[in-house]
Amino acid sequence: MKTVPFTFDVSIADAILSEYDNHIERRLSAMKGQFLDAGAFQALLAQDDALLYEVYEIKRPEIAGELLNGLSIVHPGKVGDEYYMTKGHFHTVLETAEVYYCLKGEGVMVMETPEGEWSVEPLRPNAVLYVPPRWAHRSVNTSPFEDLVTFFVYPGNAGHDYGTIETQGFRKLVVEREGAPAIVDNPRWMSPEQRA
């Protein structure tokens, strides 16, 4: 890990960083329970444990004052009518934000707070998305043929809370309806009052 200033390149065409310390691959099997159509999930998994998304990270100390960054690539595809997506997470330190810069592809960022507020924002080339503190977030690739590629930056001490999302998913789902993306309610989602 470098302790001096450094420069790196982002190849948009190849969707890769010129240098990185960590490469994460999330396959379909790692997303069990995240897609609404369990039957479609099992049928796809029986055929192939498809690669849904990848993350390339430049590791930094996970402490306040550092900025962790990297590249996220969500591949095209669907489980039933639901588009491929990242697992999604809150930050362990809720009061930390994140910035995404979309380099390639089309999609949306699905977001919500612990209190149940929600937002879905578009991701398209050259769009910069600011995810405020307290907002869980998940990238969804709505293109039928192209990767969704974003560059991200967040505080070194933010951490990742995947467990909350694994329990019930997000309040909203992004599905294909009549050949186009649509935002629908997640029937499994419960309000904080319902969970209490």
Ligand code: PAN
Contents of the next structure:
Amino acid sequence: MKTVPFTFDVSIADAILSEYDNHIERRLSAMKGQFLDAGAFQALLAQDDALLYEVYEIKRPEIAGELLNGLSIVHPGKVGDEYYMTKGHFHTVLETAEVYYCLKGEGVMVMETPEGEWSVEPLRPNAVLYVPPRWAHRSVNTSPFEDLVTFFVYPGNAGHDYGTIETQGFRKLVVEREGAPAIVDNPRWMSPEQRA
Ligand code: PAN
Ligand code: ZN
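Coords for the form predicted together with the ligand, given the form predicted alone:
Complete assembly follows, chain above in first position.
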């Protein structure tokens, strides 16, 4: 049995957005402090509070026996040379996992544990990504022109801890270097020792 993130391929048909109960829109202004290039962030925001990503959810009780699921759509774009991405979070109940299935586009999932172990896994059509318990996760769209569409499912009692990532960021960032995605260190990230 694997204990780190892994991917494998399956195929399903496209989902129908009208089936969903909730539609969440996350704009640039909601991502303050997350992108490395604060100047590029401010310049973009002055022009337009762009729509970075959307989430469609099936409404279910937030209890242990339930499975919350929906679609995440990250639009293409960059802030400076850093690709559009989700806020990212730990689950409040740390020992809860999540499965992502990529329907469309190209990108990566950036993940890390509270101890600072990190992983970046590819998201491409038909990839199934298993996010084990304890791994924070953020999806990043590395396509210059296409939406990154993923299906997700996770335990109803998981909850979302956004605060930890807002404070310390992820250890790794995904930026464009010579026309291709590259994984770089986040200078803002603090190790567990630095945080103590
Ligand atoms: C997903 C995410 C979704 C949006 O449903 O919530 O992709 O990302 P943020 O929640 O980080 O803004 C999930 O991981 N739920 O647990
Ligand atoms: Zn999650």
